[in-house]
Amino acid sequence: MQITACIFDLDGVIVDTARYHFLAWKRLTDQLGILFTEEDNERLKGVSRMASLEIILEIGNRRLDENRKQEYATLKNNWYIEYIKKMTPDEILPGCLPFIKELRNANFRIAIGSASKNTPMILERVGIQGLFDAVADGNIISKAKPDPEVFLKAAEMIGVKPGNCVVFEDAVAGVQAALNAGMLCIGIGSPKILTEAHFVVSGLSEMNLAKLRIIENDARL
């Protein structure tokens, strides 16, 4: 089945918001007296807000009741929103726009598949909301990656079967979600980390339509 649609994760693929998540979580962990490093932050990629807080509490060997967890998760998100409200088009990652425009010119369907509820704000701030035929995000799905819900929803929204979709993902949980959806997956990052992806590139600057077709054909073999 030929690939006719591309679904992009947002954070770490289209824009680099990982640093803003880190800054917001760091503010919270400093307040809680928990040592939190950038290496720890890697564990949170592709993970929902509440699941991320659970990981942080595990790191700090802390326990909180559910009400307090909700308070801290909300506080972290408020800080994160402070940061992303200042984003500009300059923060779109290299190679993203040329690749997506090439895909659109070739009549590919293009969608976002992100667990973030802040996806609409980020797309608006960097000025690319018009590039996508559909946006599936945390506002319309209930299950976090590695559950395939977000990618299946994106495929449904653009009217393309899962087997005709390729997902671009930078997180282990996201790669697993793409595979669980029955989709081709191209990892963005390190092949040592994204071991389950069909192919891995360092960024979309390495991608073009010809290369996508080569990866697609290799995956069929």
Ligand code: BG6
Contents of the next structure:
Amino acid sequence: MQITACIFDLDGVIVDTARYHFLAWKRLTDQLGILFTEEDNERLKGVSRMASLEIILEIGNRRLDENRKQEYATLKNNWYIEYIKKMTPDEILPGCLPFIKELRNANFRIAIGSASKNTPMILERVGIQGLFDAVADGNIISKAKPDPEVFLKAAEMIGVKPGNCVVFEDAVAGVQAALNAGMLCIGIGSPKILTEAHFVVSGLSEMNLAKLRIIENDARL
Ligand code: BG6
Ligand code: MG
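Switching conditions: you have the form predicted alone, so give me the form predicted together with 6-O-phosphono-beta-D-glucopyranose.
In what comes next, the whole complex appears, and the chain from above leads the way.
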């Protein structure tokens, strides 16, 4: 079975929005008097907005009622939107556009699989909303990674079987979601962190089609 489709996570794979998430959460935690570090922020990668707030409250040893949680999640998101509204095409991570172009020329199907409800705005701001055959994001799924829902949905939208898809992911929960979907997974980041991925590269600038075929063959052995 050959890989014929690539599904890309958005945050941390195509654009580096982790720092904007951090700045927005930091503003909230400062207001709540919770100490929140960049190291803590790592735990929020790939995790939904509400689940991220739960982790922050656990770090601060706080309990809030549901209404308050909704209020704070909205407040954080409003701040986050202030940052992403100012994003420009320069913020597309290195190697992403040439790799997608090569895949397109080879007739691959290409999709986004992201937990973020802000996916449409980010794609629009960096000018790549027309680059994908399908966008599966936080607006159309109900189960967060490591559940495979977002990737299975993306595969369904592009009409490709899960076994013919490869996922590019920077988050541990995202790698697990890809494996749970029965897909090949290439981690973006550190092999020490993304231990479950079939292969890990530091960024899409390390990827090309020939390398994808090698990784695919090795994973099958
Ligand atoms: C993921 C990010 O892609 O989307 C998480 O890695 C984020 O950090 C999640 O919490 C949800 O994003 P949003 O934009 O809907 O709050
Ligand atoms: Mg990510």
